[in-house]
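What follows is a single chain, given as structure tokens, in the form predicted on its own.
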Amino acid sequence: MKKLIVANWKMNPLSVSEAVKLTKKEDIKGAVIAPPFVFLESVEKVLKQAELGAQDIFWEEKGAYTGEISAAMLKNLKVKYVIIGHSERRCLGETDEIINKKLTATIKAGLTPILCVGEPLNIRKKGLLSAKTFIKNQLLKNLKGINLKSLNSKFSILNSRFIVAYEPVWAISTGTTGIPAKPEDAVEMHKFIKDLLATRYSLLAKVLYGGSVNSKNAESFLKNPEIDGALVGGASLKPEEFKKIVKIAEKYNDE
């Protein structure tokens, strides 16, 4: 299985340009760009070896929902993953039904999901067997509902099918928690997130992780087999960094 290295710009560049700029110095295969919406269509047309992903989505088709984008235009401007339920929007208050609603429209146009689960500082303080519960909890319901028997078939080995980014909150952004991951606590619950949609769903998913990713700590998690690649947030802004980091996935790619 190929690493993916996804590239989470968040609110970053300031301006077209800016964004252009970037796009062409990390166009390289094996990488999803997702800009802010307000850049895709200027994003996707310099692109010719990344390909495109949105941070959000909306679950409804159409209609009075002012500031929302739905799936449709996310499909008419020619984006192929979306961002779900990332760590920052759910500290702005983003619950699991809300994310479930996004999750089933994002399957149901066809684009490829990237499901972002985590656990806080405080679970993982209490220690791994709460951390697994407070994500089996976030799965179980950003999931409910959803017919995944279809995935594996729909979305073939060929596409990225279903996408989860585990990303440990008590990780990022280091220097306020001071809690570095070890790569091996990655692993551990990377093997979890795969059992469980397996056992569960019959889902065969890839599992990215990040938690503050960088090109001085990427080897040591992508050169696990368990880890298939890695959402990076910060570090995407810089592109020699996120060069270094796709150059590192490539190494590991099992084909």
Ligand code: PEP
Contents of the next structure:
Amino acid sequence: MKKLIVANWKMNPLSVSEAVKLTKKEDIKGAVIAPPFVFLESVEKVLKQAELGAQDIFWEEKGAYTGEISAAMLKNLKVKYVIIGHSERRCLGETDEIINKKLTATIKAGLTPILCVGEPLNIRKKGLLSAKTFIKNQLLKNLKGINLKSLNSKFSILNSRFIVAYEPVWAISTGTTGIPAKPEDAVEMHKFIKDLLATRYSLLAKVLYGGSVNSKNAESFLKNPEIDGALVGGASLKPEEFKKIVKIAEKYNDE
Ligand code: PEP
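Got the form predicted on its own; could you also share the form predicted in complex with this ligand?
The next block holds the full complex; its first chain is the one shown before.
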């Protein structure tokens, strides 16, 4: 399995020139760069090795939806991956039903979703079992009614077109604790997510870990075969840090 390191720049940087500069430094194989929508075109023009991702999507194709961006628009900009249901968007009121519609549109358009799931601190404090129940509920609601068979018929686990990012909300660097999950807990959760998707939907998914990943702790996550990569926020704005993380991931790619 080839590990994937996704840079979620969030609402950074502030200008096209800064975005282009950052892209040139982070343009390495195995990386996906997800800039704000307004920089997608400029970032795509300079990318040679990394792939392009978007941070969100809207479910309708076109029309009277002020401020929204459709799958067709993203495809025209050569976007391949779409982050859906990030906890920072869920916090702003994005519901499981909305995420379900976004996921449906993404898959229908042939884009690869990176579906973010993760439990808040109050749930995690009750133990790993409660966290698993929470994640299961998110996944079942987010995947409700979606035809996933098309994904499986064409793709194997090696180039799986369905990606889940397990991001415990409390572990995100700007979140409640900002302390990464214990790698062994992340491994257990990744196994749980993969088993659930395989048994319930016959779906082979890649599962990335997200939450305060940096060059110092990346290896403790990425060395595990259950962890197929990382979704990186804060450290993706520091090119040297980000490149180190991608290099660490490369060591654990199996052919
Ligand atoms: C994120 O917000 O997706 C994330 C993982 O952020 P950070 O790496 O800063 O914790």
